[in-house]
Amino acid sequence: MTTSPLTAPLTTEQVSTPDRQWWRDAVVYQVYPRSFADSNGDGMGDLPGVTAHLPYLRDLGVDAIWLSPFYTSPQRDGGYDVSDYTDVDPRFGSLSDADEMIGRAHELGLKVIVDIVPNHSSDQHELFQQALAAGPGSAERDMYVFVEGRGEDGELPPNNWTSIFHGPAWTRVTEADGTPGQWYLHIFDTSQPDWNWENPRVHELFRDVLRFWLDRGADGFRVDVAHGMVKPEGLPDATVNAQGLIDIPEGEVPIYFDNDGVLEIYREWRPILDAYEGDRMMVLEAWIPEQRLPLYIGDEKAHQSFNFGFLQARWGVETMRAAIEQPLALADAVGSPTTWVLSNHDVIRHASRYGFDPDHSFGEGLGRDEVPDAELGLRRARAATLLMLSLPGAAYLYQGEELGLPEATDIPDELREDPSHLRAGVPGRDGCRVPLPWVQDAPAFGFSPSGESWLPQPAEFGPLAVDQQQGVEGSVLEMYREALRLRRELRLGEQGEGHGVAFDDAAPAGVLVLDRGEIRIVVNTTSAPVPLAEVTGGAEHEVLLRSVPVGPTGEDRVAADSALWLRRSR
């Protein structure tokens, strides 16, 4: 791979220095291993494929990578159904491949964050199989949430909880003697039984898992379903609405999430991470009301929690500003950095989300009949990215967003693997998990040497391949590279005195303007260009970066649905 002068590789010293907590302002790139790069031609991405492409990520300008689960798993839920937390699934490689990947990343100055899945395991986990065999009342069953059913013969589920993946959250087992037996809880798929965090042995198990990966060099953990491990005492029924469905008021979460007991787990884990050199960290996937976030993060708890309000904000000044101001205030209250994210493996890619009217009602994935305005969506996505990368705190990128990849919708139903699709027929999350395009004219767009791909890649991925964008002025890839270079140079990720965010209330209607010291960020959310003079306050300025190339409207305008970074003259 070649690089342009503006995208020259960063040195290790630039990427990571020992005199700062790297995670506070890091740019983290999420790798979904199945879809990143396939080294052996079996159509599924693997750890050697990740290792081979680490220089690309170093040159992109990120500080760290976060890998979705690569542990031994039946892959009923994309690896989030773990059957062995301390081994690598053969489809992804081996423990030695993991060691090589972590070592090579460190050589390149990249930190490595691994996923940990503590709410549930796979039903193929050795301990769940032992629980099934041991029977009711056993120590083995107490590792999971097994409960007697209701009704005269226990034929009814223990309560009315429903699964995130649709249908009941309970499955009844058949005991060794062939009779119907207890029910086990699975907030997600039936193949993902929930651990019983009331059992001290579960705590011990996960303390050992943390140490296993920390000992192998992991720099941190992304905690899956971080708000879900501890269930309410007595497992009470949830309230239901007039339609008989579980009632979840707007801004709240289901009854089995966000119970205070889960906070004690992070107080238990934090000393383990603190005992290791190198500022090891954890970031939480906690879909909770924003006002609850300070309870999860701080000096004795987790280091960060994802700010999903920013991801969910619709295109427009009011919603985007609110998604910035409140998280910053909440994080500042506990002395922790906030995080910013626009896409991940669970949501519709933002290049497609922004291609709809802001009032569009999204379901679970995009259906074939939901056709975004692709050009508008990508244009807005580029602008939203520049806004995100200008903010203080950590930023998380999802693989392929630096290429402007859209959501893939034309996936045959028989090839979809998302449990929500299999259980309820919704499109699900497969559309954001399609393998990456590296080389337009190579088999599987360079993803696999054999041309195999576990999910089909749409034809529009070809022109978006890395080799088609690298070194091309104005491409999405080069915009990301330049934004990341400037973000570091201008210290935009830093927080504290002198690094705050100040909004300009005098900005034109439909234009979001904020200042980061001498840097002014402008996002025009309207469909018409805006004169630069209206957003500069008459001050002399230098345009550092635009989300779209200068068009017919000229250099003295902020183009429609675009963003730019300005440096005001001193």
The other form holds:
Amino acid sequence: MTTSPLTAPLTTEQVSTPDRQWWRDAVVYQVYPRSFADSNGDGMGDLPGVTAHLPYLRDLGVDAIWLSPFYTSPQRDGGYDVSDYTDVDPRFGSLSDADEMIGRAHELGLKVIVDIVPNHSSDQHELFQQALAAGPGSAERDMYVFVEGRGEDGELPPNNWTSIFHGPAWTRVTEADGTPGQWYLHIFDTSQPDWNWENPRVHELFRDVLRFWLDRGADGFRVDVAHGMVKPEGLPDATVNAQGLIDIPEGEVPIYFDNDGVLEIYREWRPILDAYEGDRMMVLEAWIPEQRLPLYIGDEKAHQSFNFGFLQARWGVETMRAAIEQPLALADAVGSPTTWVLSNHDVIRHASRYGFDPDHSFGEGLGRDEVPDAELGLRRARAATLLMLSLPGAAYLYQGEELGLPEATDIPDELREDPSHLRAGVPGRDGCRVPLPWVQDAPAFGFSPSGESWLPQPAEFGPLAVDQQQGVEGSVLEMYREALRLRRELRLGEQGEGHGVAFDDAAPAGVLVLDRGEIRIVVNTTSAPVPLAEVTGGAEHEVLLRSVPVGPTGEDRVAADSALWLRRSR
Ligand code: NOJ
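Next up, the form predicted in complex with 1-deoxynojirimycin. The previous block was the form predicted alone.
Everything in the complex follows now, all chains and molecules, and the chain you saw is the first one.
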């Protein structure tokens, strides 16, 4: 067998330190609070709902939870439009509910990561309202990016930037005297004005926000649009393509992202986190070219960043292998293990993604006419999950993936809330945000005691409810549980001696085979079963876990579109 070793061994000391930094190989479960569990029957999930289900997450076997924003917000972008960073939106509860949730999580041994949204606030933030009222040239306006327009009367936007949610990235305000005035920048929705990070008061504000949540026990932060914040000097025009959209050459990012100034922010924040006990961390949501990662991650910078390459890789040996090799090589370079993620609240759920290759980006959702092959999608998703959970580094799960939930494609347009749907008519991300099914035979599948649900749940969620899968051999939920248990027992998340990753270059065509010490991971990406003997290298072996139950294919085959974990005897 030929193998290609990838990860440089860590020293014995690093591997055996009992209090290794928890985030290095943690499995983190993302809670999207609106859709996790509703305790008061208003159809919107809330913090008491999260607290009530923490034992479920502990039993699932995760190490930490990350909550998408639950702060005061008009909810124009699902809470990523924050109007008060240091309070809880009444829809989600109160500050004391947050304290209780954090305290209970800690009692159960779960870490808590909160979301911080530093690129923009809500237009309802009091500082933006003050900026509007104070007028051009004021200190208040300088908290945000207010600029005079171009053209004779300033009637044209300051530059040609377009918003990530489609349409212009600038909105013109009406001044106090009723005349059309300055323009403000919003890389996202009109309701999400960008902060001006050239202003030291903005830095001060966010330092305080970090301390506020660290004091309340947060173990870390997921940093939203972590490559945003600092804009290029002079706000120059971007190159636009034939469609009038900002041209983003392959491997690059829009002009307003990944500017060097943003790196200083992490250098400023790191000592704040380090001053607290207990390995407080930051994970960056940074969609940046991978060669830029070392600038963001390191001892005096952020701890880790989402690696979206694995999520973007299409089903297949070459694509998935490359999406594993590259981040591992990079992790060695930055000295921090990589992260893995297959789903989150912004992309088409992986149980559907693998059953359908849309032409558009994963972030634009699926429409009614884009129906995935549900069975194939789920089969491959289960296999991809086993692959992901076998890899060294941290893994981020998104609520509902442990149930194999598909993307909801038939949400009526008038119920969709994603700003990109409202601005441009694309299906948008609501399809991956539908409230969870807990109990098949209960109102709103047990999501809410009243049967209310802010988005309708598709009928196929019923049989996927937690109560239908718990304790059921071969269910998706039990597969996740077993994988997480084994991952911990076998220390698969760890990197280093005895924990390297070695691909088998001699694996049969269409089969990905990799070794983590004596554990071998096999993913059959083909549509035909493969004899087990062809992937065991003739060694004695024991099958530890299969992504799908043994069916008619038999024990001695790796079923089509499936994965398994083997222990090979030395
Ligand atoms: C990334 C978040 O994950 C997404 O949901 C949000 O719309 C944008 N950032 C803007 O905050």
